[in-house]
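One chain follows as structure tokens, the form predicted alone.
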Amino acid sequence: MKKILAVALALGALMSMPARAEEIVVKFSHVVAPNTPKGKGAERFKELAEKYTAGKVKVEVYPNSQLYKDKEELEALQLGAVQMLAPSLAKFGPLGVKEFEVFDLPYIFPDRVALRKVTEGPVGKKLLKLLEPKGITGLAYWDNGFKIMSANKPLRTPDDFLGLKMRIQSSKVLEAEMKALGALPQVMAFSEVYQALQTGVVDGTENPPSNMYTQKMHEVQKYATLSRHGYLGYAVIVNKKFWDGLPTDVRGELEKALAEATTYANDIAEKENADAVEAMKASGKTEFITLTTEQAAAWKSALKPVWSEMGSRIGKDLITEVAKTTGAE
């Protein structure tokens, strides 16, 4: 992997030459699909990047994996080989910052207006510091979506997954939600998901709608419980000595841009989701499961625990501020 890495370093950093002497080459790489909330607001950056800088800067958006997989994608922004990326926040716990996947904890955010207390908030900036000292600078968090939970069997009690191998994200605590319902938690690069459901070398996952439909799961999983039971969400990252290096005033324009995208990539991502859900219910490939009250309270019940499991790993005083600031029980 190093010998990958350093091998496109070396080709990122010539292809990064400018072409004239005022162009500037930003590589943004992504996982998801281009009709995502994310794919969406990285071709939006593009736009308003290029036109505020009056082309002193070029953005390539990368999507699908076109350049690196989850696990390479963090390595290259801090070799340089790319400028920025945006991934979801449970990736930064493999990196050594585990503070962030307090996002992962289920049932931690209520609803969008809650969320927006931590990731607009003081709490939110303090973590984006904490990337610093691994050369990565931290811009802005954009949304993809409450959860959903799938598998080709009806999930609607914590007893329905026993024995199932989940995949989830690398994160200890999606993790520990796997197994605090009785399944069994399957590391899986993102790319991979589909076609791992429609093998069975796993049984179910979990995503926001968007990423479900667009990714094409609906169609190799017979359910799906409109859980809400965590949040992806994702932080616009960049390589700090390029961000450091780069012209004030370009800076400053790339500054705006990315405000302006994450607006819009924040504004379109519940109306994507409930579009999705739609999309996928109409297939009539999958069939949707609203939790009763009574199966909601189980859910809840079962994965609380996760909080202070997580509590030495996280920090317990970080997960009780997050909690404060949203108001969850």
Given for the second form:
Amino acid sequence: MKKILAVALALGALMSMPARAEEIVVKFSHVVAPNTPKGKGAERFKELAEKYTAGKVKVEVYPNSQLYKDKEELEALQLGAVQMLAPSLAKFGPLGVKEFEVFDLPYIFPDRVALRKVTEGPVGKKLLKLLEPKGITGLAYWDNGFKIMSANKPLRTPDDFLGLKMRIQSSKVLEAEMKALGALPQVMAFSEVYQALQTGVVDGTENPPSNMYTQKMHEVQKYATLSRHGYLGYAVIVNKKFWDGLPTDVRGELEKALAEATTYANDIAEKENADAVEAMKASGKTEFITLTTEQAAAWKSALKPVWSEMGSRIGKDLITEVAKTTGAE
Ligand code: LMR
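Next block, the form predicted in complex with ligand LMR, ref. the form predicted alone:
Then the entire complex follows, led off by the chain already shown.
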């Protein structure tokens, strides 16, 4: 009896001991290589978040689809298996937030200045709010860049796309884009693209140069056209319940870290992509094509009808609002 009492007392003492301050872990999963604008942005966020919270928060970055592929990572975020992601804006459709596909419309961003007016203005904020009913808080936009088209044949005119199997992200706008060029779009997770190109499951793809280079796609694509026909960027998102449940001071420090990481990621994105083009050129594996003015105009007139075609999906008013903000025609 005495022994039982002693154990109970000891247990009681143990349980009333103040708990060791629990470390908060933020798992940040993404699908690209560490040496990309997004990969570097994630590392910078980790560094700053851990510094500003003086070790209260530990950020674990999992690059290259190590934990989850495109679709799974969004499900994992909603379930709380990871806390933070930065999916491309072309990947929110399957979640039921189709409006983000406005970012995929061909030629809707003449340049990065125009893009910023959207991401840093009221339209950008409005779009992030649409994620809340899905249990997701949208915190920031991170840049990657303007896309190039690649294949094993030169892509100079829309006719060159006829019958080509082109890998796309899971966006209906990108599906319409490839169809408008006469290609056969195939949705595929990013982590599977290199092998699909290598084995001929698909003939070509589109991506900003930084993604093409860091996934070594240039080793399995003979040609790339510097077309800048569309944009690829990211929304940095967190599990809403997790985020709202953070102590206010910790959340404040994380917001500060993210704001700085955002500036950093957006500052390096353009150069990262320019450097990737140079590195791929230097490798001699891919031949780069610059469109003539006439060719560029032919691409644009083939692709522009996608805007009206996608009006009912994305919302005509939203398309008009974005185009007005960017000055695109
Ligand atoms: C892709 O799937 O092509 C891109 O979204 C990958 C990325 O995250 O940049």
